[in-house]
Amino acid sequence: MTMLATKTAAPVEPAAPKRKSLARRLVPYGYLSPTIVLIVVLMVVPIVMVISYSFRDNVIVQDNSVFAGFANYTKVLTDPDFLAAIKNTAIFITVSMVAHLVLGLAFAMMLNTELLGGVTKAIFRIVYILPWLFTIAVIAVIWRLLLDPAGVINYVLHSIGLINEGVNWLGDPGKALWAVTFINIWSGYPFFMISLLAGLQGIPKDLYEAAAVDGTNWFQRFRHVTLPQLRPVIISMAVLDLIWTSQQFALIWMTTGGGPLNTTEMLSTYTYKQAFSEYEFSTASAAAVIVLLLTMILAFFYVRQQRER
């Protein structure tokens, strides 16, 4: 009977395929791994310090941190400076996504028109991409540069009788926030002619045959035809630039500081001073949070248009 039991249960499968098979499962969360720490020490870490640091008080400089509640927030938000901050941000970033928009779509047009020759096209399209090329850090001592009183800008406007002495352009309180804005359109237009570019190349030309032969004018071709067909690079192009332009801080920083009288005080620059120059490092946590708050509800929009697509 013991001999009947024991052969009876001798045909058990072995574990070993199944050791194989998580194995398997196993192999592309390894290649994942060094990224995933990467995320992890690099991005989620640094999130949920500033944000336990948002809800303290006395923190990095003092070893007795307390617990403040939404005080910081309150703080940040009836902050006048942050107020202004607000102001010129939504200025800032409106006006360079209109321009961004407008300017990348005319000069891609241009380059995609057949009135223009090859050799024509390749030149305007490196004159055109040029101020993509520069960092952000020679982009803002070129414009200090030619926006100085005793600059380019400045002789030029003079010599043809538009001014009659030099003008402060970054240093005038009423011109300083549209002088800045003027050179982040002028550093990020290339990106927008660029996508857009490809996306007229995209468009079918039976399209524009079919709305020739049914009598339809230049206006109306655009309006109807090449609108439509570039509705979902627009969209992500526009949501990319709003994240992009409200995160800018070198420009900021390296050509007005957020001055003169913060009249181009940023949230990122609001932000950075607010830890480093008076080393209210709770409040700054504060307005970080904030600033992670809203980017990620324009993050959440570009995601949703993408699957949309």
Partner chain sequence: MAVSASRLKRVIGAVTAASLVAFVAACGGGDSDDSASGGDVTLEFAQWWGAELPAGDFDKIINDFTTANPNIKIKLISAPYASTKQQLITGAASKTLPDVVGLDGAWVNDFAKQGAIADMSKLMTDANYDSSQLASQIQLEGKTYMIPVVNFVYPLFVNKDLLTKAGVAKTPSTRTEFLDAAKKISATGGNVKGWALPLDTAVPNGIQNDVMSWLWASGGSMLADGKPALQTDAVKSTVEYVKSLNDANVIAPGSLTMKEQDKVEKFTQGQVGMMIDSLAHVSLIKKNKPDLKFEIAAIPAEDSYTGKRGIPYASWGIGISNSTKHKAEAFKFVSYLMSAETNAKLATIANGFTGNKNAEPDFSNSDPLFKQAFDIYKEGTPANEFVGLPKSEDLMRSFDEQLQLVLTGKSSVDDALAKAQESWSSVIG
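Positions refer to the first chain, counted from 1. Remember, it's a predicted structure, so these values are computed and weren't measured experimentally. Between two forms, the rigid core is the largest collection of C-alphas that superpose within 1.5 Å. Compared with the form predicted in complex with the partner chain:
- Relative to the superposed core, Tyr31 undergoes a Cα shift of 2 Å or more between the two forms.
And the form predicted in complex with the partner chain, for comparison with the form predicted on its own?
Just the single chain follows, nothing else.
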């Protein structure tokens, strides 16, 4: 047996190194394959399917879907509700991002100051981070109760004489968008605060000392030391926040549902209604692809900024 084995093995000997090297070259792909399969199954396939749906008509709900070219895109882009959703989303994400940034920076600087003691800072840190700990469903329920015409906010405002009767924060077409933006700001600033606090703590003290020796005041140090040092964190957070907030669905759905009179309709709620209420999966896919493209523009700036770092 041994001899036979030796004999049969002998002729293939020269090919062995080649096989070995091929196998060796494939090994890394073997290690990578679980991730590759997951990315393909969970990301590439769904995205490609949605893109293909956007170019077809009667998808999902009927068996005989047909190629429709750009018809779904034309339909979506000429739909006044979609254009209103773009405008509302732009206001919602921009105001949210700016407010997140300003509040996050202000609170982070307060938590980083040497003027407060350790215990005070710890208490404030817990208080400030609380909104971040609630799930979005809880946040929606809490704020629906607080902002009810007969709710706590109106009661307080009425008690201190700022209003005469209950304000319809979420039900008034003129106020609803600002009300949901406010709720989103409240729920999202702690993440900015934590990230900026980490950034602040990483700024070398000697920069401030050198600036102090140069006779700078507080504002000059903030402008010429703090801000430039935080710039990479601020830009990254701002871009990421725009992307995250543009995908905010649950908060809108659970507070106003896109109403009243479509004044809080966002790209996310518009797409959802197209798909799950009108069963127009083709136009929903077209809307989703447009959202994907808009998000990719933001993602492009994020990646470029990261590369610069």
